[in-house]
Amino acid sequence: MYRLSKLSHAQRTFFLAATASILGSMIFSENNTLATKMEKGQLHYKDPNAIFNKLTSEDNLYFKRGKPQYPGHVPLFLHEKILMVLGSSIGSYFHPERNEFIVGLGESTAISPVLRSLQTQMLSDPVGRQLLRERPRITSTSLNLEYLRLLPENSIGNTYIKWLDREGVSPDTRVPVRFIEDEELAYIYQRYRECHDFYHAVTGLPIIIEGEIAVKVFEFMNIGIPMSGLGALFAPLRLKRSQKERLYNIYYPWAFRSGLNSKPLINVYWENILTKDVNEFRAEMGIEQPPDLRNLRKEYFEKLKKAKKV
């Protein structure tokens, strides 16, 4: 192969032109088919937001948030999880008497397990899966208050009625489950939730914070709830000596007692037994009812009165 230098000049001429019209004719070639592509949308080359776009795109597995399973379903990534339990247990503990605190708190410790143990327990049920199938709601309207008062005196419903007038409270102060997962466990705690105050009114137990307490000590035995156990657990450390004094002594070992041995609360059709009597109904579901505790509240201070007068 001969060297360029020897070549001759017009051989040297001839070459280098030859070589830039191939060159010339490639490039042209490459331009022609990236316009080409370029015009079709054919065109792609490396973003580097790629992997940024990615992490945030609606399709990416670990921050896509899923689909509401329920009107009012809010869904949370387990990070709103966590902080939504540390956030309502610090709230509650401090500010007991605020209820978004105490819903936060509940719904957000309510995990599936223990829903789906409650859920096994109704289906086991003939009353339970009647109310799993009929889903019925607890509300002023649903209840019909004025027809509770016209009920006899010791039923279930008069006593109901009886204790929310003492206790200045209504059911529709119950709100809606938003940020449980699954449909029907949804259901299932909403239903855990708007019971709540006739375990008060079969109790006796009026909602100043050692009957709230007590109650929920209660629930926790028979139901199982984890926000009744943090309650019961946390609840009495801000507590004066004398209310601790009749929890300890009285109301938590009646709770203990009364929650684990009587049938299951999640199977009551409350909406069916309204006319029952409410003493045959504690004896057939093996509630003790508990010392009046307004009472008890009001011989400490009459003590406590006199004492300070001697």
Second form
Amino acid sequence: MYRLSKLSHAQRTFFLAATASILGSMIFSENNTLATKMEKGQLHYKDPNAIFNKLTSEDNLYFKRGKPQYPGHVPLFLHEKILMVLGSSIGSYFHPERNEFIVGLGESTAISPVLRSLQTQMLSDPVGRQLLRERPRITSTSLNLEYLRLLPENSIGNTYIKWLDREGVSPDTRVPVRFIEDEELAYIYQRYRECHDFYHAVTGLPIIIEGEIAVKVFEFMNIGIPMSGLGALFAPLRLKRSQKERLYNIYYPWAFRSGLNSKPLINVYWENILTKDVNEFRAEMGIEQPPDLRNLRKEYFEKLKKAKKV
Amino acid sequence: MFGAVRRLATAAASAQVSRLQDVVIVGGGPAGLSLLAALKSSHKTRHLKCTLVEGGSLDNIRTFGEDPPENYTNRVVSLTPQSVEFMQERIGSWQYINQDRIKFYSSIVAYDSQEKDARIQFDASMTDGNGVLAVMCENINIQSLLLSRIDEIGDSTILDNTKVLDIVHPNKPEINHDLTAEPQTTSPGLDWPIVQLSNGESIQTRLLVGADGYNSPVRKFSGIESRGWQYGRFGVVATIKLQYEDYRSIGWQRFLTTGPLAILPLTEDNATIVWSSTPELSDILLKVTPEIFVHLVNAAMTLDEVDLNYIYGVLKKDPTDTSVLEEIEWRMSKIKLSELEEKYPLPVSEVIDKSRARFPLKMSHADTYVAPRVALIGDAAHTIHPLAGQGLNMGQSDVAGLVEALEKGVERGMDIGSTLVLESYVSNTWPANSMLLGVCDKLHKIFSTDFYPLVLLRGIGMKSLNMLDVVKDLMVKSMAR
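Having seen the form predicted alone, could you now give me the structure of the form predicted together with the partner chain?
Let us now look at the entire complex, which starts with that chain.
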């Protein structure tokens, strides 16, 4: 092969092109393609089911778009998924307030190995299996808010509704999953999305950007969805110095500790434990409560005001 | 008068005398019976005086021959075409086989439980030969055909229900300086081992063959060490019925982390399973109700390990818990029906009563197969993991090797018990057996791990081997030869 480098550029080009065309014509010659077809049984026999089975397992999914596995599924090619990751990561960095970027980033980075290991985690736990079988969904109608207000003070349901009132939000119907391949994995991702508010409620973190980042880190350490990890890495870069300090010194260590030490949050059947005492729940799961973020911010702003006055 | 007294004394002494034989085979399993039949069928060794000693009763084998039971017994083996040929040509016993109870099958599919696409299919239906990969045959069927052949030839002694009490080296003879004494029938110069039996007889033999299983007393007598290890696994066997007859005649084997589970076809809708499992799992398998067992086998061939481990956990607490049936149904519903039909075995519908049993798995190999006047064949020489179904076939190839060595010895007029004759048996069979034992051991070790990089590597290995039809055909041909 080193003799190739001794040839001139033109000779080299000619040589390589000639080799490529000869080998190509040998491999893709008519005889060989006919032989491949015969091996597959497509040469002499006409498959009467061909009209009905548009996509068989033999087909290469790199060239043919797959079939939708569940209602709302949009099957993507590999290059489309990669573009989605790139586009939504840039978009969500500069415009985190726009939901479609966060949604897109989450779904495109939740690759099969991650969701499969979550599935394995759920399948090894009896409550997780119950979740996968019954497939409960949390929507604004499935949770009766009036009923939650009537629940005792320290119950999970009451904590949740109090948090919703404090932040001034309603349990919004989360965007349905569209880009994840397998239907069970799509449900797992949907469940993760819908339980996000419960994680806020149980830890008491508000919906301001710092709070969201802290919850995301907590989720990442416990559940392992890649988007939350990406958020933890890149989102603080856009914050003010005081916010960054608070995050890095207080909330990140809390999130790492709490996320790693607590039991898997994905296996919690929230709808069934609404009347449970929240402190008992936290103790069972091993969740620490972080310092109240809104109070910390209030104190900080008061200090600033005093300093300016003085 | 002195003469009379002396004659009485020698008569009393000769009551201790042993019968002389050329070959004594200890053990009436397939290996021992096969050796006896082969020796008597071969015209070179047919004149040798042989005795076979078996501790258990061979009556149930004879009654099997005359009146076989309705259901298959649970000890079934897969005979390679080589073993069949040996039985047909050299022994001539294949004509006695109960044809209704054997199944020729032409392909085997082995797949992995950790990687969905990793599978190998060996298909012999297209090769010349008669499109047969192996034959499923009950152990007792094989023993019965060998026994029929032995009975047909006659001229050998079979002592069943006779245990070997002891095997001794003959004492050094006292030199009797009285030249007028009666000569002793047991010639004092013989170094032939004496086998003392429970029926009071003792036999002194030129060659002692040990075909008496893993804890072979013959091997202990010969001082040959056997090295190996216990796998810490039990092989659970059972006879089952499939939902309907599988016309494809395929053997299926799934490599689980506990050990492989194989479903091998028998005639009509019967099949036999061999499941290498951990002690706790084999306990569960023997304790669950037949209904749960059937669905557990189906689940073990199709579901993921995580589901199986969950089910084992539930059954460990309560072996009669039927909630696992719903779990199995739910998880099976996730697999597409077309895939289920194509890629997985036919579902099992029932298990024959009382056919579930377990035996411990181990690997062992004797340092050598021969010692002066002793030869070892079958399980006495080697035991193997059942994942490739080669144990009995190795025994048959041992017999073939030993018979060849003895024939050569007889042709050259040598003493068949001497190591000069027996060494060629060892050199022909020991290396091949060692290789097979090693390969099966490594396969077992590779497939019982769930360490992800190894899983990936073995998946790649299986997929690439599956694509190379040339290599697979070579492997099939080397087994069929």
